[in-house]
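Given as structure tokens, the chain that follows is alone and in the form predicted on its own.
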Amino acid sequence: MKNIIELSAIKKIYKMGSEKIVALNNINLNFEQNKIYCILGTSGSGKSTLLNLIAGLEKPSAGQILFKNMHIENFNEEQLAEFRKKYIGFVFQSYNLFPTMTALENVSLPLVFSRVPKKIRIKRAREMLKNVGLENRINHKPSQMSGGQQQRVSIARAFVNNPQVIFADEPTGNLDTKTTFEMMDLITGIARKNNQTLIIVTHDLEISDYADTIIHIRDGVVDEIKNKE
């Protein structure tokens, strides 16, 4: 398969006063289209920093990040915003829903930024909410929904713009075990159906079972890469 993301000699160094903290050191990774990846590591291993770099939320201290042959490490803030809008979807641990908006409004928000006409926005948002089993909750606000329902809204929002890559950062961290597996079945099922690349960041070994490739990160370096047969 063709690589959609290629990382070469990536370093990320944070400065705290006179001290330098190496968060990532010489990361070389390729991510293929239409596959599910898990970046697995303990707290402080550098896994979330790696996700932030790939998604264009942070810039590397050194190295190259190629996304569809675009050098996103050279993008300015305006270019990065456009890049994320066009290619990326996010599922967060804390849902990141707007509390004053309904489920329908939260899901349609990425389409607003993409200047999709209102009639089409509403239609697509309704379809996504139906796909995640929330067709009866479209007018509910986050405070009127359970954690699992809020995460379903978050998943619908991440996929509504049909992005090529979905990033899921500890997507089940606030959920019970039963709901965790329901959410993972949902996220991976949609990604496989739409031939999207899914990159999951987690510390949970059970979550990593959903991936085609598991990338173990330890102390800012790639410790091991496991590919499922």
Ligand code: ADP
Contents of the next structure:
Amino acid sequence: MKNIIELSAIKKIYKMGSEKIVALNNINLNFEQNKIYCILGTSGSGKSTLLNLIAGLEKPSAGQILFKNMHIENFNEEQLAEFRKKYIGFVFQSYNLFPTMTALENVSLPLVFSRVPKKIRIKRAREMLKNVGLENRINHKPSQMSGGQQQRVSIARAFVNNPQVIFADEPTGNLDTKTTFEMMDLITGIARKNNQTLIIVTHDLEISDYADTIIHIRDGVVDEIKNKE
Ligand code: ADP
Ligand code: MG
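Here we have the form predicted on its own; I need the corresponding form predicted in complex with the named molecule.
Zooming out: every chain and molecule, the one shown earlier first.
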């Protein structure tokens, strides 16, 4: 299978006053198309930092990030924003929905940024909300929905542009066990159906069951990579 992302010799160092924090130290990883990955590690091990680098939200201190043969470590902010818009979908632990917007408006937003005409936007956003089981909640605002429903909205938003790669950072961190499994079934189901690459960050071993490949990270280094047969 073809690699969609290749990381080589990635380092991320944060400076806090006179102190240096090595969040990632010499990370070498490949991600293939149409696969589900889980980045597993304890709190503070560098999972979110790694995800943010691959997704073009932060820049590495050293090393290379090839995304479909583009060297995104050399991109400026504008190029990174364009890159994210075109290729990336996100699901966050805290949903990150706009509180004043309805479910439909939240899901439509990536399409607004991609300048999709309004009629098509509404149609696509409605379809996505239906796919996540929220067809009767489209006019609800986040505060009028449960945590699980809000995460469904955020999943619909992540997938509405049909991005090639979806990143999820502790997507079930605020959800109960039953909702966690519903959410994981949903997100992995859509990714598999559309041949997308899904990269999930978690500290929860049960979630890693959904992945084709589990990448263990510890203290900013890759500890072990396990492939499911
Ligand atoms: P995880 O997501 O696995 O919990 P993070 O990637 O958030 O871990 O953090 C890895 C390490 O980098 C931690 O020691 C954390 O304190 C540090 N860190 C993360 N972000 C910053 C930042 N913006 N400034 C300084 N240190 C940071
Ligand atoms: Mg984190």
